[in-house]
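The chain below stands alone and is given as structure tokens, in the form predicted alone.
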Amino acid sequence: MSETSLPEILRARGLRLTAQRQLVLEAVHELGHATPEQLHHAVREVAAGVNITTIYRTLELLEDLGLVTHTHLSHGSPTYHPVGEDQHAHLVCRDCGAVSEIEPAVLAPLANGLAEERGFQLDIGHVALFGTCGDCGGAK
């Protein structure tokens, strides 16, 4: 879903659109993967008010509207993202904190094998393997 539709999701629901929901998830879109802390520097540039409280609020309404997700990457704050972009699975460096992405077809035998063997429908957007890149000596 496009920035552009939240006003009628918000209507839809019975909810009004307000600047802060606004200016979140147009932080969101901007910086792609991003904590609420990242999101609240981001979006204090343009709104100096809106305070950490109405970050973590609006995210998860803003979740619960299917316009948002999240995943952990670390054992700190989750990472938002636009939920229109292609789904994908997170590598995380636990040496340099190094985040990129990998397409859900290298996930797709053990998704297969997991629904399979166990009835298990993984959610490849919320995965994040850890290990160490190659520019840390991974790929030794």
Given for the second form:
There are 2 protein chains.
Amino acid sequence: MSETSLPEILRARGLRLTAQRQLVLEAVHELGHATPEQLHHAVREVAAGVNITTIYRTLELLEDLGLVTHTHLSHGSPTYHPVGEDQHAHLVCRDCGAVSEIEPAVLAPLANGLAEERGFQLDIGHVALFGTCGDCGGAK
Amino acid sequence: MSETSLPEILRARGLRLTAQRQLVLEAVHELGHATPEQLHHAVREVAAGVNITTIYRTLELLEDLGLVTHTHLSHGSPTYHPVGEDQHAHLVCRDCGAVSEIEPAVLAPLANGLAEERGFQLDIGHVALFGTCGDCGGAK
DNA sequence: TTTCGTGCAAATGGTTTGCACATGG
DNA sequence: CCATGTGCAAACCATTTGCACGAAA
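Since we've got the form predicted alone here, give me the form predicted in complex with the DNA too.
Below, the chain from earlier opens the complete complex, with every other chain and molecule after it.
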């Protein structure tokens, strides 16, 4: 359900299996969508010495290997999440900052429309939609 | 068709009308969607001494006044564009980096769906959709 | 052993802040 | 005049890079 086949994938490319790489991948799975800094914290709780630089380099690698992706949820840092099974897009509330996920099905019609009319291949896993969530919209 | 009512809006708030504020607003209208840095360049061509700091502060102000908004088009800097008339969303190609606009109508069904099912009020002008554009997708 | 990965420190790029001077009202 | 704006320089924060040491194969 997690830890895809990191060892094999790495070996297949002649890359090395290291504790850091395993830990970062685990953290991405655990945290869902997390920034490099958040992942750094998570990893540090297990292995104190790991440097933030390594987090960045490892995320780049894992993304290259197709094991994780990142999305830009408004403001600063991108957030990373595991690739695979559960493709999902994000709804971001600009008032309270809450992030929720939506199933790709919701975007399917839009994706099809864009593909037909413009030949644009929508990357659903990368979609972040901004607006006001129910709680903020109703209350405020 | 441009230069809304900057002077009045400012006066209404007891703020001052300055050359810089006019220039930044004009630049936003001219450039469409531009990063702070691009706006800085544009403004400098007219008034050489304007500092990048002022661009940032002015953009924040103009956004606060409801005259401009910003969108995060993937990577680094946000891009600013005038608010009003032509609300539009963006399509960003992750291969070639091209940015194109789509009419809000395309997103209307999605927006309605989200509103009904989740009470989420989609901010269409803020939407950036990532994927592969026709040129890159077909060719590659 | 040999190459790849990591930690560390410094460089970078974008954005923000503090402060004194300039200027609009 | 007086308060707000601006320019400048320095501070910041996230991310990247260079280099020498440490570790996987």
